Amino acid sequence: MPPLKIGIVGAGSVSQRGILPHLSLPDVSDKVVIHAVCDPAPGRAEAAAAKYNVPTFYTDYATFLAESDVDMITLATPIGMHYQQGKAAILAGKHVHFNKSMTTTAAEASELIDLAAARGLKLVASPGEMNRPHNQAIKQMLADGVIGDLCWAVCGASFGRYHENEIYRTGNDPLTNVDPSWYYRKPGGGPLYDMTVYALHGLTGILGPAKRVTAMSGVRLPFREFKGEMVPCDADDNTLILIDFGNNVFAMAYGTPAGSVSEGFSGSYFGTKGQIVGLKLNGQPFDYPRSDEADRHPHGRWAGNQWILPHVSEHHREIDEHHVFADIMQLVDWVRDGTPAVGTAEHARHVIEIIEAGLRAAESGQTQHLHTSF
């Protein structure tokens, strides 16, 4: 089978940090090649295509879908655009990888899942957190009762200011003037859809589908400054969600401007005989497949966990966004040889429903029952 032709939609920060450099390496060229890049920002698609030797570039998405002749696309655009762009791609006969989050509502995700299934197309949605060996190990330890009866868990992330400080946003040329303002606006902005989504994929991948949620949420920082301009923010940036997994097992997930009560995105799990906090069982590091390899990373095991993701060979180790590359390659393998993907659209839909229902619970003051599963 010849290599699949992929189109990269959005040549902003995530594409430049990871997608373009990973997929440009020769060790994947027998499976997938970048055939086109599309971005409406003046000069950006052309500059990205020139830098990474991509044969074609587009500034109009509809023209890209009609003319580029790609087999699959990766959507690296603002989250609020994923539903419409994903639907258009499916209707054009393309397999789709969604960078997180897949959509902003569960109903949108369901529509895309059904639409793709009816056309025999495949969808993969980041983040595929259950590709990570440590998450699989935590799931097995809980099933084996290593910490006794699980009582509760906590996971989440804080937004910080990293989007404003990325090198791709501080310059004046098309590849370094990427505006981060969408991160702070509805639909799709805020730490839940951008950051907490990782933690929720890990949490639900380990514990299974949730049953119901309640929450408190709001906008803590109504303005942010970028390049001397004040950016109004209307996406909730300060949220605490309580999650019921059934049988009186509860969890808290947070998406906040600052602070953390868990380690990494794996969360912490507390049982009657012990606890798993980050990568430690009862205060001591636990082993998992290739953890010794992760330990050799100069910045420690958390950073080393990026090295041991599927498809991340030595050539890819110094490039960022390893997990995005791994998720894209899941779709490549699924299309080429039928290997099922771990990062399923159904899992992504359930996480999106948790976020969506959490925001609705905060607004209404009423607990929300969940209807999706995976």
Ligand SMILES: NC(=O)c1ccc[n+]([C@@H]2O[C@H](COP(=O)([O-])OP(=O)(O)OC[C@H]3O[C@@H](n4cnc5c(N)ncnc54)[C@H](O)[C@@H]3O)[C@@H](O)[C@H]2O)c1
Contents of the next structure:
Amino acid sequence: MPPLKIGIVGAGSVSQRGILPHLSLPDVSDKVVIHAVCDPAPGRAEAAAAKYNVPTFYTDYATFLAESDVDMITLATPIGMHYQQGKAAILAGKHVHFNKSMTTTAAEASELIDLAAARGLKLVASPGEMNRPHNQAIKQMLADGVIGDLCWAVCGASFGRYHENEIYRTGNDPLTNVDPSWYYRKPGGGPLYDMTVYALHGLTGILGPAKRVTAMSGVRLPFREFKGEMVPCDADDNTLILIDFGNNVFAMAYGTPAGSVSEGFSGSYFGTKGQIVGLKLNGQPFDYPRSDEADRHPHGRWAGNQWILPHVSEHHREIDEHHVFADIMQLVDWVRDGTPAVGTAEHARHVIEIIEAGLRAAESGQTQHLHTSF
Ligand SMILES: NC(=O)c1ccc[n+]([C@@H]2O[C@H](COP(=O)([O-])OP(=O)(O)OC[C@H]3O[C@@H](n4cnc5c(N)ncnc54)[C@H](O)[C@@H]3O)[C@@H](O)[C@H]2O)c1
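Follow the form predicted alone with the form predicted in complex with the named molecule, if you could.
The complete assembly is shown below, putting the previous chain first.
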């Protein structure tokens, strides 16, 4: 089977830091090759294509879909565009990898899942957090009763500066003047769809689908500074969501501008006989497959966890955004040899429903029942 042709839609920060360099390495070229880059920002697609030897580039998405002859795409555009762009790609017969979050509503995700299924197309939605061996180990420990009866969990993400300082945003040429301000605006802006989404994929991957949510949420910082300008922000940046998993097991997920009570994007789990906090069981690091390899990373085990994701061979270690690469390769494998992906669109839809319902609960003051599963 010849390599799949992938089109990269959006040549901004994640594409330049991760997707283009990973997929340009020769060790994947028997499976997938970058055939096209599409980005409407003046000069960006052309410059990215030249830098990474990509044969074609486009500045218009509809033209790209009609003319580029790619088998699959990765959507690396602002989150609020994913639904429309994903739909157009599916209608054009392409398999789609969605960078997180897949969509901003569960209804949009359902529509895309149904459309793809009807056409025999495959969707993978980042973040594939259950590809991480430590998350699988935590799931197993909870099932084995290692910390007794689980009572509650907490997970989330907080940020001070928010994407403003990434190196592809601070320059003046087409590749380095990428504007981050969509991250502060609706639809799709704010930390929930961008960062808490990792924590929620881990939490629900470990505990299973949730039943209902309630929340408090708002905009704590109405302006953010980028290149000396004050950018207005209307996407909620300060949110606490309470989640009911049934059987009186509860969790809290947060997306805030400051303060973190969990490690990385990982959760803390509290049971009647002990606790799992980050990568420690009752205060001691626990083992999981290849944790010894992760320990060899010069910055420690959390950083080393990027090295032990599927497909991250030695050549890929020094390139950023390992998990995005691993998720794209899940789609490649699924299309090529039928290996099902861990990062399913159904899981992503459930996480999106938690976020969407949390925002609705905060606005209405009403607890929201969840309807999706995975
Ligand atoms: N930046 C990160 O650290 C990071 C990491 C992992 C995943 N992601 C995800 O990747 C996606 C992109 O994030 P980013 O930080 O790279 O954003 P970005 O703003 O840096 O880049 C987005 C790019 O999309 C382009 N674009 C806008 N409209 C377009 C259109 N109609 N067709 C094609 N391209 C279009 C923009 O010109 C820009 O170059 C998001 O889903 C984000 O959550 C980002």
